[in-house]
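Below you'll find only one chain, the form predicted on its own, shown as structure tokens.
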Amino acid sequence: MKALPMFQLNGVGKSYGMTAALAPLSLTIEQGETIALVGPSGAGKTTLLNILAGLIKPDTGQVKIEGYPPAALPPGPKRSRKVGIMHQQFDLIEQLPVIHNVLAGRLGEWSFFRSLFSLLVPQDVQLARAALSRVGIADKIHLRTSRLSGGEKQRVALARLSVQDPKAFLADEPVSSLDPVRAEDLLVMLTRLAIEENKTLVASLHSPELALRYFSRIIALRNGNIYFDRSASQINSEELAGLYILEKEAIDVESAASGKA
């Protein structure tokens, strides 16, 4: 039997006041896909990720997460097994040791008392250590998180997502604060983890080059609309670069092409 799509959106739109963050759009994301969301700032990438995660409710349309509406997956075990998200701000508690931030990925599965006890005596230590080993910082397990570099904090966030073990990884600008070398290093780890464990991966990126290099499908957004949605192998660099032309420049280019400039 064919697996249900990981995500299915039909006519989904979202506005903030008079500003349309996401125009009504429809798309299907199958299980196991690796997808990059690209587009200029304000294109709707973060809004779309938050809708996929069930963190915000769209104004119009329907969302299904592996066949379930988000309302049927309240915060807790049901949702944490379906979707996990890495926010751009890391969402780490700087004053706590690394192990506590990693094990926060298990809170959706644990009871209140086990979660509370874990603050005193960390639970599932070997699970946390294995996750940190996969991202190359097992030696930082007992270090205070505030002492880590930005790249190391991103790795902690990835380890936390790994121990949560959801079916879908969502990542909002996971490499925006990293230099080019560390950005590629993190994307290698993120995509390898998704592929090895057959996870669905949807990540927003500002770099067209990284999107083409590490993801199999590209969904480009512009002004809240889908600009294009195709396999990475079917997209050329010029087309992708055109996505980032400013609105006035795009009008000028179109006018010149039609002989009206």
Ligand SMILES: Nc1ncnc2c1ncn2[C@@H]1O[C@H](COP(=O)(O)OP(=O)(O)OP(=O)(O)O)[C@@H](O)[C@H]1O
The other form holds:
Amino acid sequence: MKALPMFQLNGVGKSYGMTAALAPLSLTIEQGETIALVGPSGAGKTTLLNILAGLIKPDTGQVKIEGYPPAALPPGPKRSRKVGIMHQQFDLIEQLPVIHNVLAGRLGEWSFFRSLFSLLVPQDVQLARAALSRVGIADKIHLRTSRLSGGEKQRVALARLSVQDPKAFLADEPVSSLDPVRAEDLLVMLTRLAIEENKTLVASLHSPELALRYFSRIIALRNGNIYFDRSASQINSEELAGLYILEKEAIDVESAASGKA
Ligand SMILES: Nc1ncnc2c1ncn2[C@@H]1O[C@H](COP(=O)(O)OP(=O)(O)OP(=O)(O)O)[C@@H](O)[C@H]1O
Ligand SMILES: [Mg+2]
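Compare with the form predicted on its own: the form predicted in complex with this ligand:
Now the full complex is given, and it begins with the chain already shown.
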């Protein structure tokens, strides 16, 4: 029997006042796909990721997360096993040691009491250490999080996501604050983790090159609409360049093409 799609969106739209953040759109994301969401600033990438995570309720349409409407997955264990999201600002508690931030990935599942005292249980330390090893910073486990570099914090956020162990990883611009080498390094880790553990991965990125290199499907948004949605192997560089062309230039190009310039 075929697995249910990880995400199914049908006529999903979202506006903020007069701004249409997302025009009604429909798409299906199968389990195990690795998808890069690309598009200019304001295209609707963060809005779409938050809708997939069940954090924003769309104004129109239906969302299904592995067959469940988001309302059937209230924050807590059921939702945290399905979707986990890395926000752009990582959402780490700076004053706490790294290990606390990593184990916070289990907050959805553990009782508050257990979370509070989790450090007393050796297997939890093991769990955190293993997750930090996978992202190459096991030696930082007891450091105060505020003492880490931006790149290391991003790795802690990734370790937390792996401890949460949801079926789908969502990441909003996971490499935006990193230099090119570290950005690539983090994407290698993120995509390897997703592929090895058969996760669905949807990440927004500002680099079309990295999107093409590390993801199998590219969904491009522009003004809240799907501009294209295709396998990475079927996208050429002109299409990607067209995605980022500014509105005025786009009008000029179109009118020149139709002989009206
Ligand atoms: N909370 C909000 N209140 C009002 N408008 C919003 C809100 N969130 C998003 N928008 C608007 O919705 C549109 C889509 O925003 P969104 O953050 O999804 O874009 P994005 O593709 O993630 O952009 P960026 O690449 O800059 O992060 C933008 O026009 C934005 O100004
Ligand atoms: Mg955004």
